[in-house]
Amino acid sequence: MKLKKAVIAVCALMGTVAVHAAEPIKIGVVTPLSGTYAPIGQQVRWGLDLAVKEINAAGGVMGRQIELLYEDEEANPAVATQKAEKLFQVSKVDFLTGTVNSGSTLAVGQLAERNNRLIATTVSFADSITGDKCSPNVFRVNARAGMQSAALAEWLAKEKPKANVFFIGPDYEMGRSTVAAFKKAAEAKGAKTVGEVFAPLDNKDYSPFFGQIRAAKPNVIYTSVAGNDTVRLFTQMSEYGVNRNVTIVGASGTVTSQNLSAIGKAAEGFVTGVGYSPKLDTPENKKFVAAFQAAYKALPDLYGADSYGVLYFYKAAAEKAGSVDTDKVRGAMRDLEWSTPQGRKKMRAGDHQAMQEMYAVTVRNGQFDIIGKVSAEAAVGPDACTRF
């Protein structure tokens, strides 16, 4: 009888373990699903959903399926922290991603530390995220502002030497960081700053700035507005003739596949520095683009590609750690190399910034053509994180 009870107890325990092992790995996604950055959030969602479908079909992570739980951050740091707190405390997510607004990423990063969870951004550009405001619990798989600027500044120095540059940025963390990063990189290569303005997020009318731009007589305008703001800015610059005989350059999130058709001819000739183009001629990228188009009838942009890649980053780290425990996964993520549509990336241990090749691309006939390239080592810049 005792033996029979022991066998029953062991079987029950094994059944409990099996059930626990089969529980999904919960990943929270706090991303803008409404508002001016909703097109970016759409690419984030598409990239994540495609990766989860592939990973789960191939057996998941250590035999466990991934479950994504979405919340709308509205590109608002206050909203993002509320939604992240809900995902950490109520939904008990193992990992979080999706934040777009750089202020949201910084705020949610602090929350992740308090909850002993990890987050990774696939979108936010502000250098401070992996610089002076770095966090041991925050990783970035996408290129930061300084990396984008390295590729763009190198192109500008060759094509428009000693350019007179006017800057237009959105008035928050990302906007000021991207302007500062490109200004530093461009001036180091001989460009001159002739003026700058910062407009509110979701600005409807840019014409009050046009007199200042004309008076400065730039031959290059740099902007880091994004989403629907880009559509309004480019359309209004075209209507008022501000872009006549001027080269428009900008951050990699300014003109994307999501807003390109709405901008139309006003985007022609735009140049940016990016970590991804759907035209990258590699087997991995061709496979990714084909799968993405088949699923969504649209081309991926850098946000879709990096959001797709972040789940493979998490998968590689969890499998290396043999666990989803925060401390073990954090250690596994540092110096981790993994495959993405862009090629192999490496997560730099010192600041949690992914290293990758960077490209200069331009809009020609409604498509993004690659016109320059910078190595990962040349683009990434020094490790400025001192917190860990």
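Rigid core: the largest C-alpha set superposing within 1.5 Å between the two forms. Residue numbers count along the first chain shown, from 1. The model shown is predicted, which means the values in this text are computed figures rather than measured ones. What changes on going to the form predicted in complex with its partner chain:
Annotation for R232: C-alpha shift of 2 angstroms or more between these two forms, rigid core superposed. Core-superposed comparison between these two forms: the C-alpha position of S252 differs by no less than 2 Å. With the core held fixed between these two forms, A295 has its Cα displaced by under 2 Å.
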Given for the second form:
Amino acid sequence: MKLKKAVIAVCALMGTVAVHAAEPIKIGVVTPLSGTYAPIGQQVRWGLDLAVKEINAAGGVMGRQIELLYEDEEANPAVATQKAEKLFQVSKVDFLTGTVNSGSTLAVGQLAERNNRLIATTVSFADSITGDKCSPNVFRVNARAGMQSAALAEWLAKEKPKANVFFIGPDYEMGRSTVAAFKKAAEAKGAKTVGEVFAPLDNKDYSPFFGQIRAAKPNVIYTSVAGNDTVRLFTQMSEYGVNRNVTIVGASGTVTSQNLSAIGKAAEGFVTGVGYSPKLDTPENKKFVAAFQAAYKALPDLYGADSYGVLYFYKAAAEKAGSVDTDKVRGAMRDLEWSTPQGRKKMRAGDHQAMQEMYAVTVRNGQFDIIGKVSAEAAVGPDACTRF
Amino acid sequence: MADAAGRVIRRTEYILLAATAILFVVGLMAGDTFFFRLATESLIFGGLALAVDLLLGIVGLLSLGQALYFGFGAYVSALLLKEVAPSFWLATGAVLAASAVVGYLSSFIALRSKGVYFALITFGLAQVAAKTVYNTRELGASDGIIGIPIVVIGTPFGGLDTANAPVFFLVTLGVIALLYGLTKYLLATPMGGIWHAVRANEARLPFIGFDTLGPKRAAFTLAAMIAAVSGALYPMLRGFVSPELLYFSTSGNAVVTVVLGGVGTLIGPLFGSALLTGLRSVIGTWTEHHQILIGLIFVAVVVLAPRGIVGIAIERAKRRAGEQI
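Form predicted in complex with its partner chain structure, per the form predicted on its own context:
Then the entire complex follows, led off by the chain already shown.
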């Protein structure tokens, strides 16, 4: 730190140009710090803080330190746009990240477009963000929903070829679209649909559906229920023996570290597709997990890892562009390859979706073990963006 | 309304207008955009609070679901601007007409009950609408609708660009002032007299030959229209709508704004909205525990000045004039 101060002092003596170069690069973070999504916002914050600490200690970006400016978006797009506008207009941030729910990312992305700034999301997984609602000012460094489905479908085709799949979804728009997306991916790989049901959100009793499931004789059950619904569905399935000789797979949000302990043994053997696991056996990830645990006494999840990676993405792009100018950085971000705890990622120029290796993980002894790997090219899917 | 109260309200109107004028000039000279847009948003949510105050402060009906009409206006306006034509007059005109119908029809459901049951029914209606929008793919579902074009308002004197922050602020100020003026005018009519009487003692009105349901229905419909027209301005400001606009947090905030500003004063809610929006923006940057601080301020106001900020000024003026509080 002393050395850094000395360097800055020397730069100051060298004249105004050098002083200007030492001004920090401001990065705005609009993320939920209160409310239901606060735990996700916490991971985002930890990941970003850790990356900034490392980058600044190593000399910053082009000799400039990074400064993070946080705003609470309350997971509400109406609040997020107001806060983002403040960061763009008043604080004059060079770049913005952190939005969690897809509605906020889309609304803030549009705002970025109107303010001629760039944003990146590290959490939102709605396909539309880099699909039909893509924007030249929005990048996504995390895996989208379609990539998670593709990874799982790929694993399924390999381990259980020509599976008979039964679908159980929660009866709301997101639940139905998740089921539809996986169904398409799985059927393209040769799986057969033997039935589907949609149970209401907060459903207490799943047993009325079990007769239908037994009659359909599936060997794989796919589900996209989440939270406490998963706890009830899984425990009831195991009480009724519905899961006997059946592999249960699902969306990445179905079984998480939050509800895993409540589901207990009934979660054993569950398989899902994800973009990150702290158990990844690479030197980059081991270093990242160790530093994360040392700093925050908690394991990073995919949000923490992707948020950590986004600053290295920005650093690589700004250094390649030699500037923080929006158009130059955007040009540099396209087709950029950079390293993250998940390994090398590549930003696809056509839709601003990062390509990365995906993993199939299963629950074993209450922990997520990696059991399969899908290449970035196989998982990413076609470029559906037509706006640029 | 008593003289002292009228004087305080008039004075608050002048103070707000003068403050707006000063800040407007300062903002123009500083070349600001953000604070103009923040002020515009506070006016829009002030319109919603005005609708809540008309029901709560004048007629005595606590609506916990006024966001339903606000969101309805926002969605209708957004869809028209995006899919039909980016016309300010088409959007606001259509919202005005449609919200009159929707407000009138829902008054048949909501006004079947009184007191806490009325509050629960309005709350329930708004929840049903919010969940429906949240699950309707055609309305953007949970993502909402983005890509609402920037509107140029056609007037005989030339186009007004809503992307120009000071210009759109003035437009919004004009619309909200119109809604405020209209409500205030109606309060001076015989119908307005009955509204006050309903709040004071609804049971006694039929005995002196007045029907109460008709005037209540009129007030409910008017409140729906005020909320909807305010909501119609939202997508013009922000370029998107999302289901969160219909959530209870929006309705609840409007009630908080009314209580903070002064129930039954009409100007209080606009004042409260400016205050709360400003506070939220400042405190939100300063600490992530902004909800706690806003909550504490709310509790302090309710305990120390239960009639709100404008209400306490009225109380003091009345005491000085020797009138009955």
